[in-house]
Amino acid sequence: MVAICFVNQKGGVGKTASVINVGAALAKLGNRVLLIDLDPQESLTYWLGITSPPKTVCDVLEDGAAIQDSIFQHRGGFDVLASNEMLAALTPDINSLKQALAGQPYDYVLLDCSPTLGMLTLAALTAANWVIIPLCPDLLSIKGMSQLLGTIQTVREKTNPSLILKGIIATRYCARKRMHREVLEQLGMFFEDTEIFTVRENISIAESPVQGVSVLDYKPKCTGAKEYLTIARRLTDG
């Protein structure tokens, strides 16, 4: 099992969209996939049309409920562990998520983190094998990277020495915009050993939550679906 933590302390960067669409793509490639919503704003849960889950990630982290008794089986071919607003009041043990995931029957577990670097995010980074950073290709995103990279390094030193920065996804990318091209160039220079993916601005991605599905199920032939499928293929290549 590979646990992938999607994290950025800046909101509105396409983090939840990336978790859902990469997860859906991995499932379509024949993998067993679990998505976990670790954000009290419940964006992933809401996107996928899960309104009244019998149990949520709070039950798992606070009460020790088994993940397999708490999941929602989505019609997109993957499982979901939903969130709720009470997650904001939860301060989990840093190893609690790692322990809950031990022995789970999935090929990939994708963790959708809150845009704050609190204990939930630290628990996710401790449980993860890989980190993926979704960001918008602008100067503010570059500026905010230093704190996040510092947190990742701290987690490596304290709780998870094998944590790998697996990739960066530049969302809403537009090659016609000079700033986007320059930011991508800077990222390439700074992260020489990290793969940088791009997902272009695509209205179908924004529309797919209305249907409660990924863009791969909403408009499988659109640019966004193809680009997320490419990312999933690259991840499964190692």
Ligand SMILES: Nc1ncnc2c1ncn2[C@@H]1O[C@H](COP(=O)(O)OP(=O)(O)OP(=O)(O)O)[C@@H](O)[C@H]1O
The other form holds:
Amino acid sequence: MVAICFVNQKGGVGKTASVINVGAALAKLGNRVLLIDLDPQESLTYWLGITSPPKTVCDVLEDGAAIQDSIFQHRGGFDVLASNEMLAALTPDINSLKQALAGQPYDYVLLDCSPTLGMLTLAALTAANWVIIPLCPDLLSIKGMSQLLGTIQTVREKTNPSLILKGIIATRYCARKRMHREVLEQLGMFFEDTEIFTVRENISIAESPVQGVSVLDYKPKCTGAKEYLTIARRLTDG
Ligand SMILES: Nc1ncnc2c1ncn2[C@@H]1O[C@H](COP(=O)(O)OP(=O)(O)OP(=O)(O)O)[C@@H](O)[C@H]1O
Ligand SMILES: [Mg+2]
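With the form predicted on its own in hand, show me what the form predicted together with the ligand looks like.
What follows is the whole complex; the chain from before opens it.
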């Protein structure tokens, strides 16, 4: 099992969109996939149209409920552990998520973090094998990276030495914008060993929650669906 933490303390950069669409793409490639909504905003839960999950991530982290009793089986071919607004009041043990995931029968578990670097995000980074950073390719995103990279480094030193920065996804990318091209170039120079993906601005991605599905099910032929499939293929290539 590979656990992938999608993290960025900046809001609205495409964390939830990337978890859902990379997860859906990994499932379409034949993998057993679990998505976990670790955000009290419940964006992933809401996006996927889940209104009455059997249990939520609160039950798992607070009361020790088993993941297999708590998941919602989504028609996109993946499982979801839903969030709950009560998650905001939870201060989980840093190892709680890692312990809950031990021995789970999935190929990939994708963790959708909230836009903070609080205890839940630290628990997610502690449980993860890989980190993926979604960002909007503007100058403020680059500025916020040093704090995020500092947090990842601290987690490596304290709780998870083998944590790998697997990729960066520049979302809402627009090749016509000089700033986007320049930010991408700077990222490429700074992160020599990390793959940098782009997902272009694509209205179908933003529309897909209307049907409670990923963009791969909403508009399978659109650029967003193709780009997320490409990312999933690269991740599974090794
Ligand atoms: N490539 C894209 N093209 C167009 N719209 C997009 C794209 N990626 C994401 N969006 C839209 O941008 C908005 C923010 O995306 P998303 O919710 O995934 O960000 P987030 O980082 O999870 O936000 P938060 O920090 O609040 O959790 C959403 O409405 C989403 O549908
Ligand atoms: Mg989100």
